[in-house]
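A lone chain, given as structure tokens: the form predicted on its own.
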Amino acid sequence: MTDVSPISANPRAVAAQIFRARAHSAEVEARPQSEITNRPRSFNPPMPKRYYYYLMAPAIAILAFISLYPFFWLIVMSLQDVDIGGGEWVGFKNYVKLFSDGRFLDGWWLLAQYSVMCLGLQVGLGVLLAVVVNSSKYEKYLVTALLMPMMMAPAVAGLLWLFLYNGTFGWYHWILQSVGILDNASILASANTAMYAIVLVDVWQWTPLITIIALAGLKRVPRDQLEANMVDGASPLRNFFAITMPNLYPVLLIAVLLRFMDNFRFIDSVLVLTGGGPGSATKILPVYLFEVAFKFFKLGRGAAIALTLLIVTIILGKLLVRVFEKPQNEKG
């Protein structure tokens, strides 16, 4: 006769053993923890950090080659007397000669005038246009129209204004001559007006950039601060300088830095309009650098001028950042 197990003989005991509840400790009940010890293997395991460095290595190598190599070669070249015939090591002689070069010093003075006029007019007009566009129902169409000059190449913009300034058929020359501002001479042919002419071209082309950046800053001005200030009886003008302008400082810093660096390196429109003339009235330092390096092929001297210009640009950029960060620190 077959033996029957006591568990199988008792159906209730079998059911209790099959459907028994797991015993949990008080710690597990207080703080639930996963009881899964063997997690399934992922199809996409996380990659180590060095994998991403390997992916970026080709791009970093290319960027280093096209930026760092020319920079260090520029330093080496500035310490040599390099021309078409070859080079000779002269040490810091190129830098010493710059302090006795009258055209180099005049180039700095003209560059300072050019940059101050361009930045002042562009920031003032850019913020004013941004306020006008921000409060207009035709904002999309105005932004599209403002972007058109900025999309034009600087050389093409210079050529366009060269035709407008022409003493024979130029519209602007005819308008200025009709109101008695100009005589028969072209605006570009007079040393008294040539600088203002190239400044006007730069302002016309790049004020839209300041406008677009300032318009983006106006969109982030807190409405609750504006409304609270108006409830306290502040006029719209006071509201603008007390609330709007402090919120515009970060974006204006970006705009001013972009235009400041561009004014120190873009010479396309100046070369097309005046070429540095009449005489040396518009020969700002980048134009003088272009003549020394690529017209007279004094590459060592040109490298010294370029490196000096780079160092001064970095120093002035740092000063601009501090000037614009000061109101933010006082506000904080």
Given for the second form:
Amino acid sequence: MTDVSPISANPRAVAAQIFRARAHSAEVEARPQSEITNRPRSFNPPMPKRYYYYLMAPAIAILAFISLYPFFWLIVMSLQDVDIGGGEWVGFKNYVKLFSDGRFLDGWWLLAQYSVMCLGLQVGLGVLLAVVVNSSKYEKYLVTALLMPMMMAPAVAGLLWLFLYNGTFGWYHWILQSVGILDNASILASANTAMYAIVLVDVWQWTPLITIIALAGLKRVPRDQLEANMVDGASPLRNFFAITMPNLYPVLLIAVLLRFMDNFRFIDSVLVLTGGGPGSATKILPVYLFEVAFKFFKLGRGAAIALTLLIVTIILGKLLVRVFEKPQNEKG
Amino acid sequence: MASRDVVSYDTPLSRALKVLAGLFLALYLVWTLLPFFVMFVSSFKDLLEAFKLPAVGDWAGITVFFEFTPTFKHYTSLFTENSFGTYILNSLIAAGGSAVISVIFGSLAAYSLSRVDFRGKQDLFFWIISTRMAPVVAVMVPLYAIFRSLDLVGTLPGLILAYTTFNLPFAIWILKGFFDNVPFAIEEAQMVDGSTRFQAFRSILPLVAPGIGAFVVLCILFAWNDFLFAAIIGSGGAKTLPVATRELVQPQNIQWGSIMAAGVVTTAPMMLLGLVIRKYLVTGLTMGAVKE
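Okay, that is the form predicted on its own; can I get the form predicted in complex with the partner chain now?
Next comes the full complex, this chain leading.
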């Protein structure tokens, strides 16, 4: 209980003090028993929080200005017909139009195709690579070499591959022709191959990310289990699927979600390589959005598209954060 | 160092697997590094030499690739015919500015988020991290409209602010992990000895300083490599390296030599920086999911 000194001249202050003390004890009691016993607070000085709020404030203010404010603005814009001049309210017209917009729906479908192809190849190659690298003597150097593509600006990577894919002097084009996979057609100019071409660039640049994440997962696989299983006569392959893979799943899930969201986030290399073409064979949704908003400057329509994209990302993000937080809970 | 396989039989199968693994690794390394090699070598080639290819299927003709007399003219033309000096400076200011802002405010916020509990903290945290993960194009639509009304489009401050949209949440998210690892007891002891709260905060900074330094570099890397923000928000007054490189692609006349040289100029510094902060690179690229 708090001791209220009768000498205090200011009854308001006394009342406030009592009120604070009560509020605090109520807060403590309201906490579940487990939380109180499991996580003892080493420290509980009077009004500690305000100080921390001051430290947080500038960052939160900046973020509010560059993320929250634009988000509301985005909603407002999506209800308007905005172009360079200014906007007028049109209600939900922008949204209604989306449903009859073939390219919008195609954009989602292509984005799904693109993401699935990228992720399938990256996870497959990435895990295989991680297993091989993990058993190599030169692991450190290999990882350093693998990190290199990720240091390159995606736009520059796009330009570089544009050079390699070129129909008249590109070395990769030449290799593919020499192997006999390709006839004379240019890789990026034909609708059949353009999609594979942009997938391949993404695979080149980002497979190593999956590899380093999987590598970290491999380190966590309990050796004793592997050995016990081996003693029981399991083949290495069986060992891999029975013990290694289940241990890899959690980290792989993180890797997949990260890459999935990055596929939504970065379109630099696609913009540079094909710009969505030929026709609209590689016009994945973010590219289409870029075109609508920043080529034709239909910002209102763009905002509506952007909002759908954001909602999907937020759902994915929610998933990701849940996965992220799991190991921490288990630890504590 | 963890022990190698304790049980390893040398059977034909395992030997075959080993050879296969080595082969796969070698192939993968070639696939990963070849583009870098081509870029580097092509940046020293004269235009006609860069376009030389052997006939289809003529594998012995690969040596054509090495038949050239090295020239530095592409590099010099970047700085004489194009003003890449300015673009490098723009890139540096935009990336460095946003990195410094992000890490200063980010570390304050990360520290306090790591030390205090309040209702809605998870939601606040989710908001912060979703800001980082939002698709750049989607963020740019309203940001462009806002920046245009504030006359920030085409200026370096605008670009710095735009980069802060992804760097600040990133810094908060990663640095919070760092501060979580520093026991509160250290600050507590300092405060018992009579330090103020801020002095206590400063006393633990040396413990996280290397990490913070590494994340300044990482923020620079993300901003330096950005293309979309720079192309739209920075268009005109604040041209950065990736955008300038892209602009060398002109419909009738693609200057491949210069593009490759510009690619080297854009990529090499980041690669060196990456090597310097190698230890934190993996943590940063995986958003803190993997710690080395």
